[in-house]
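Only one chain comes next, encoded as structure tokens, the form predicted alone.
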Amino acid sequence: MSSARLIDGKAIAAQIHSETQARVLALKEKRGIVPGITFVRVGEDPASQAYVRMKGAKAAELGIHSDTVVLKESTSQEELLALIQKLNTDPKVHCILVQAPLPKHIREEEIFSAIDFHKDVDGFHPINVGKLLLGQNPLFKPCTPAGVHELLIRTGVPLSGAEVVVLGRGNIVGKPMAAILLQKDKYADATVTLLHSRSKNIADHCRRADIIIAAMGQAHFVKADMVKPGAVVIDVGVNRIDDPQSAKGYRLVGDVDFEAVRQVAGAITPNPGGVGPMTIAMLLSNTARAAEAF
């Protein structure tokens, strides 16, 4: 049996970055606008440091101006809200990204709601989320599900009428992913089943699916016997598992048992190299969009 076709997220992200770079150049030449994004990081979480650094470096490559504001772990919610209000009114800041996770004493939902929805590059503001659910074309869609959608579109995966299983009901991936694929649109119109930790007969649902999008946060959750032959499998998961052979003592794996599932699926994303690069691509595409709408 031949193995599944690999969906190359790096290559597709590079296409989107090229398109974003052209849009940024057009903004500068035609309107004198340099798209600007401000990253806000609270505390010294190593993963958050790496994510913000990587996003800023790619923004610079595309001609997007970025600033990073680093606040102490002890920063109060009121202090963070005051900073957001200041950035909301700064005309040079087209987008604001508050890097999650935030310290436990800060309520993330209140922070995301405080960002001006015109600058809500992550697509988490209630107005953008509400517009997505209502099919009213929000200014921004959340970057990871939007990236998955682009992967499916640009690899020619049929979506209209397709049976799609989304594993995970989180606000960052699962719920918006289902909403995107349910829209009345030539690049949607799917039949979506949203499953989660309390769902029954998960394997049975998966075996009926033309497309499985795994965002459960459980290492190697999707096994080969859960996948219909020829199905498309998108792995969004990032999980840390022990690995004595690694210098760090662990390695990162997805929600899909990749080596086994690739023998059954028709197409599959590698992990890493699948969905991850698309998240940054959509973030910077959103940044250009914010400046275009300014």
Ligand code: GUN
Given for the second form:
Amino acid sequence: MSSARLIDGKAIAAQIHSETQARVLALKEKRGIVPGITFVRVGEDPASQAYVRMKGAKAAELGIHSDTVVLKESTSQEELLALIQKLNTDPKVHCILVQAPLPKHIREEEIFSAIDFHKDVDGFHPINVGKLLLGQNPLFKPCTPAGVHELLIRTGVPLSGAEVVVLGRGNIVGKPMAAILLQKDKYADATVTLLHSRSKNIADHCRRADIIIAAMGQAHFVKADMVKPGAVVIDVGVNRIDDPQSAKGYRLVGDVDFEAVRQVAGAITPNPGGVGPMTIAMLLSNTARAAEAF
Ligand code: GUN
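Having seen the form predicted alone, could you now give me the structure of the form predicted together with guanine?
Now the complete complex, all chains and molecules, led by this one.
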């Protein structure tokens, strides 16, 4: 059996970063604008700390200004909403990113809806989500599914009429992923099946798919016998599994059983090094877009 082509998310993300850098330079030279993003982090979740640090460091490399506001775990809904109102009216802040997950006592949807939709780089505001669903070209699309879309386009994977299975119906990845691929567009026009925890015959659906996008958050869920030979497999999952061999006591694995699936698939994303770098690339491209539209 042959081994799948690896879809190099790092290399494609680097390409997008250099395009963003050129846009940032043009904004500065032509309009004197330095794009600015404010990250809001609540509590001390180590993964969120690492993600925000990484996003800020990459922003700086591209000439994008970033600030991070860190709030205590006990911050109330009202305090967080008041901060967002302040950032909404601050002309130096082009974008606001409230890092999820938020503490349990915070109503996340209400927070995302309070962000001015012109500053909603995450694409989570109901206006941006609604426009995406209606095919009305929202200012921002959610970064992870937009990144998966770019990976597919830039790797030359045919999408028009393709059978795509999306595993997972979350608001951050699954649902917007399906909406993006369903658009009437030469870079979409796919036939999308969205599967979730109550779906039946998941393996059968997967075996018919030309493209499988796994985003349900279950370690190594997609097995080799669920994949049609030659299919494209995109692994969005980030799952912690116990690993006594590792210094931390755990390691991160995807939703795809990579070593087995790569023997069957035509192309596959490594994980890490596949979708992750694309999320940051789309975030910073969106940040430049916010400043361009300001
Ligand atoms: N947490 C995990 N993914 C994301 C994302 O794309 N945006 C935000 N704000 N939080 C996240």
